[in-house]
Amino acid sequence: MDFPTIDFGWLGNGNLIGLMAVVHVFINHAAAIGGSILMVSIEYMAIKQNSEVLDRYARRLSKWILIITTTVGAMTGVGIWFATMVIEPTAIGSLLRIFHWAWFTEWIIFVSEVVLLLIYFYMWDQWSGEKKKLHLRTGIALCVMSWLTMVIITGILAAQINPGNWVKTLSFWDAFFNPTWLPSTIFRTFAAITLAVAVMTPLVGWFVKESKDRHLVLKMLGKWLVLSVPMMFIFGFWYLKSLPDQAQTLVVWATGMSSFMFLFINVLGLLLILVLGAMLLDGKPKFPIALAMFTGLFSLTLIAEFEIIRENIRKPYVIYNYMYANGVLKDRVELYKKEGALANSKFSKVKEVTEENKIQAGEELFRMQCIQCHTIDGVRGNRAMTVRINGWSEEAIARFIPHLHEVRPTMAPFAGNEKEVEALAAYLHKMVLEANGANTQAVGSK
C-alpha cells in the first residue's frame, strides 16, 4: 500500500524468501554456531591431549568456517533481508521501528564475530606456547558472539509469530521477550550443534587419519549429539506449546504430510540420530557410514522443515494479530473495504475503478494484496492462479474473493470495496485464461 511492488513472477516472492532463508540458516546453524562450538571443543581437546593432529584438524575447520561464513553466509544473510525488504517492505518497516536498536546491536556483534574469527584463524600459529590459552579464549569468545547474533535475530523472528503483549503495550521489551523467544532460542542452539555434528561426522575419517585421535573426536561428537537431541525434543515441544492456538493447529499442515507421517518421520529420524550418538560414544573408528550419511541429510531436511513450518504457521499474518501477510494492517481492513484500497495506496496509478481501467485496477490490486504468496503461473502449482481458479467464471471469482479468508483461514481477507473485488476478479479471470491458452478476445466480446 505504501511502497512500490516487485514481483518475481515464475519463482514466486514467497519461494525466493524461503530459499534464501533456508540456505542462510543451514550455514548459520551448521558452520557459524554449531561448527564453531565443535571447532573450539576440538582445540580444547588438542591442548588437553597435547595432540598436534587434533590441533591441525581444528585449524583446518577454522579455515573452512571462515571461508563459508564470510562468503555464502554473509551474502545470504544480507540477501534474506534485502529480498524481504523489497517483497515485504511494510512488514520490514514495522520490524525496524520495533527492533531498531536490537538490529543495530546485532550488527555490532556480527562484526565482532567476524573480527574474532579472523584473529582466531590468522593467529593460530603465532599464538603458541603460553599464548595458546589466549587463542582458546578467543575461540570461546567467537562462539559466544556467534550465539548472541542468533539470540537477537530469534527475538525478532519469534515476535512475528507471537508478539505477546506487544500488540497492546507496543513495548520493545514485550516484543523481544515474547512467549516463543526462550524456547525457540534454546531449540535452535541444540539444533545447530546437532546439524554441525551430523555434517561433520561422515568427514572425520577423511580429515583425521590417526586412529587414536579419530577415536577422541568421534567420542566428543557422540557426547554433543546425545546431549543435543533430547534437548531439541524438550525445547521443541515447549516451543510448540508457546505458539498461538491457531498456529499450533497449522504445524502438520505446513509440512504437507499427514499427522501420522509427520510424527513417524520426525520421531524415527531423531531416534536414529540418537542411536548414532550412542554409537559414537565408545569412540570406535568404524561406524555405519549409511547411518552417518542419513543423519547429515535428515538434519539438513529437519532445519528446512522447521523454517518452512515457521513461515507458514504465521498465516494469515506476517506479524501475528497485527499485520496480514500481504502487508495490510489488521485494523485497516474495514477502512479499505469502505473507502477502497486503491484510494489509500500511495503508489497505485489507479485511484478509482471504472469500466475502462478495470483490468489495470485489478492488476494493481493483485500486486498489492496477492503476490506476497501467489503467482499467476508460477513454479508452485498450489500457489498459481492458473491452477487454483482454473475453470472458474469471473462471477464465481468475484463471489469468492470477499469470503476467501472464511473458506481458507490461512489467507488474509481481501481489503477493498465492491468495485475493487470486481476489478480483481476480472483481471484474474483474464490472466488465467491467457496463461492457459484460451482465446481471451472471444471471451471479451461476449
Second form
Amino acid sequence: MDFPTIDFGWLGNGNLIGLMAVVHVFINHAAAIGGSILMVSIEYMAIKQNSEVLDRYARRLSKWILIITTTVGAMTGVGIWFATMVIEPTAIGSLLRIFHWAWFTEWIIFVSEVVLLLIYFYMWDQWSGEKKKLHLRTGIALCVMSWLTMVIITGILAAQINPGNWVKTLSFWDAFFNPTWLPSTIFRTFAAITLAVAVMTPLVGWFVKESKDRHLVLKMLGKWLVLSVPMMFIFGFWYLKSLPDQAQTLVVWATGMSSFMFLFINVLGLLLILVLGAMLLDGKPKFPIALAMFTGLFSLTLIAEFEIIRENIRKPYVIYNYMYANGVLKDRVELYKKEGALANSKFSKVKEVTEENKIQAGEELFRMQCIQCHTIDGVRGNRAMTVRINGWSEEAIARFIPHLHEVRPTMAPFAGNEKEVEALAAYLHKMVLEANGANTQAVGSK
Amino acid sequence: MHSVIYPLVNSPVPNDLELAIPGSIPFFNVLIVIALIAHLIFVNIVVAGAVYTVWNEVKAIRKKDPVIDRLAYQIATQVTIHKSIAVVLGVAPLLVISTIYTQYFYPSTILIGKMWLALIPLLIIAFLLLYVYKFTWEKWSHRKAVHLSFGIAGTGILLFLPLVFISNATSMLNPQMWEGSRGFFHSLFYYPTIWQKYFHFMSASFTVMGMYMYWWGRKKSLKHSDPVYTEMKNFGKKSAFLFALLQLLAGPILLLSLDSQVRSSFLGGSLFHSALLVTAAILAVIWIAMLLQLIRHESKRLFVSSLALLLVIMGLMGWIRGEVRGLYLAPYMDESPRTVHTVK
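Switching from the form predicted on its own: structure of the form predicted in complex with its partner chain?
Starting with the chain above, the whole complex follows.
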C-alpha cells in the first residue's frame, strides 16, 4: 500500500519467497544445525575410538558443511529477507520494528557461528594432539550457536502466526515468548536432526569405506533417529495445539490433500524413518539402500510441506490479527473502504477512479492488494486468476470482491471503495479474458 | 543536474510505519557507522583480494614464477575466508538502515527489486566459483586456463555487485527522482554520484587489501623465511600506497558531484561539516606520508600507528557519510517524520 509494488509475473511473488525459504530451511536444518550435530558427534566418536578414519570423515563433512552453509545457506537466509523486503515491505518492516533487538542478537550469534565454523575447519590439522579437546569444544560451541540462531528466528516466525497478547500490549516479550515458540523450536530441532540423518545415511558408504567404521557411524545415526522421530511426533502435536483455532483447521487444507491422504502419507513416512532408525541401530554395514534413499527424499519433502503449511495456515494474515497477507493493517480496512485505497497510496499513479483510467486503476489495486499471493496467469493454478475466475463476468467479479473474505476465510478483505471494486473487476476481467483467449487460440492453432 | 527542492511541496516519501522505531535514533546512527565500516573492511578485502588473486596467477603464468603462484593461492584462501565474514557483517547495517530509514530504503530497494534479488544467486555463484578456484589450485595446476576462468568469472561478478548497493544507497537519498526511475540499469546513469562512489569504493578496496597483505605478510615472514611472505608484504605496501594516492583524487571527485547545497555545507557553509572534512583530509595526507615512510623503512611502530590512523580516517569518512545522508534527507524528514512512539 505505502510502497512501490513489484511483479514477478508468472512465477508469483509469494512463490518466490516460498522458494527461497524452502531452500534455506533444507540447508539450514540439514547442514547447519542437524549436520553440525552429527559432524561433531562423529569427531567425538573418533576421539573415543582413536579412529583416524572417522576423524578424516568428520573433517570431510566439515569442508562440505562450510562450503554449502557459507554460500547457498547464508545467502538464501539473506534472500528471504531481501525477497520479503521487495514483496512484503510493510510486513517485514513491521516485524523489524517489533523484533529489531532479537534480530540484532541473532546477528551476533550468526557472526560467532560463522567464525567458529571457519576455525573448526581451518584448525583441524593444527589443533591436534593436546589441542584436540579444544577443537572438539569449538565444534560443540558451533552446534550451540547454529541452534540458537534457529531458536531466535523461530520466535519471530511463531509470533507471526500466534502473537498472543502482543496485539494488545505491543510488548516485545509478549511477542517473542508467544504460545507457539517453545513447541515449534523443539519440533524444528528434532526435525533438523532427522533431516540430517536422512540425508547423510545414503552417503555414508561413499565417505567411509571401512566396514568397522561404517558400522560405528550407522549405529550413531540410528540412535539420533530413534530419539528424534518420536520427539517430532510429540512436539509436532503440541505445536499444532498451540496454533490459533482457525489455523489448526487449515493444516490439512494447506497441503491440498484429503484428510486421509494427509494422515496416511505423513504417519507412514515417519514410521518408515523410524524403521530405518531401528535398522541402523543394528549397525550392520549393509542396510536397505532403497529405504535410506526414500528417507532422504521423504524428509526433504516433509520439511518443504511443513514450511508450506506454516505459510498457508497463517492466512488471511501475515502478522496474526494485526496485518493482512497483503500488508494492509486490519484496522485500516474501513478507512480505505471509505476514502479509497488509491487516494491513500503514495506510489499509485492513479488517485481516483474514472471511466478513462479504470483499467490502470484496477492494475494498481491488483498490485497493491492481490499480487502478494496471486498472479494473472501463473505457475500455481489455484492462485492464478485465469483459473480462479475463468468465465466470470465483470459484474460477477465486482459482486464477489466485497464478500470474498466471507466466502473464503483465508482471503484478506478488499480494502477499497465501490469505484475501486469496479476498477479491479474490470481489470481482472480484461486480463483473464486476454490470457485465456490467447491460450485458447494457441491450443486451437496446434 | 538535480538539486534538492527546499521546501518540499509534495513529498514523494511514504508515511512511516505505525510501529515505533525501537531505540534512540542517534544511537542507531552511530551503530550504522560502526557496523558499516566493519562490513566494508571485509568487503574491500574480498573484492580487491579476488582481483589480486587473478592478477598474480596471470603474472605467475607469464613469468613462470612459482612464488607468485603461491602468493595468488594464499590470497585466494584469504578471500574465501573473508567472504563468509563479509556476508554476515553485512546483516547489521542493513538491519539498522531498514529499521530507521524504512521510508527511504524500502522504496529505493523495490525500484531496483529484480536486481536486488538477483544479488542472491549472483553471490552464491561467485562464492562457489571462488571455492572451486581455491580448492582446485593444485589439482588443476596443469590446466591453468580452465582454473583461471573460474577465478575470472567469480571476480567479475564481485566487481559488478557493489554497483547494486551503491545504486540503492544513492537512490534512497534522492526521493524526488524516484518517479523517473526505470530499474537498475537505468539507475546507473540516472542518479548522480554512482560512478564517483564506485571509483571511491574500489580505490579504498585496494588500499585496505594492501594494508591487509602487508600485515599478513609481515606477521608470517617473522616466523617463516618463505619468500612468498616477503612478496606479499612488498606487494601489499605498494598497493596501499598507490591506491591511497588515488583516493586523494577519488574523494574530491565524489565531493564535487554531491548536491550543491550538501556540497556547500562541507565547503564552508557549515563550520561543523567543513571542520569534519578538513580533519579527515589532513589526516589522510598524514597517513599517506606515513605509508611512504613505511615503504622506505620497515617499522612495526609505524605500521601500527598507520593502521590506527587508517581506522580513525575510516571512522571519520563513515561519519561524513552519515552527515551527507542527513543533509540529503532533512527536508523529507520534516515532511514525513519517523514514528518514534507507537500510537495505538
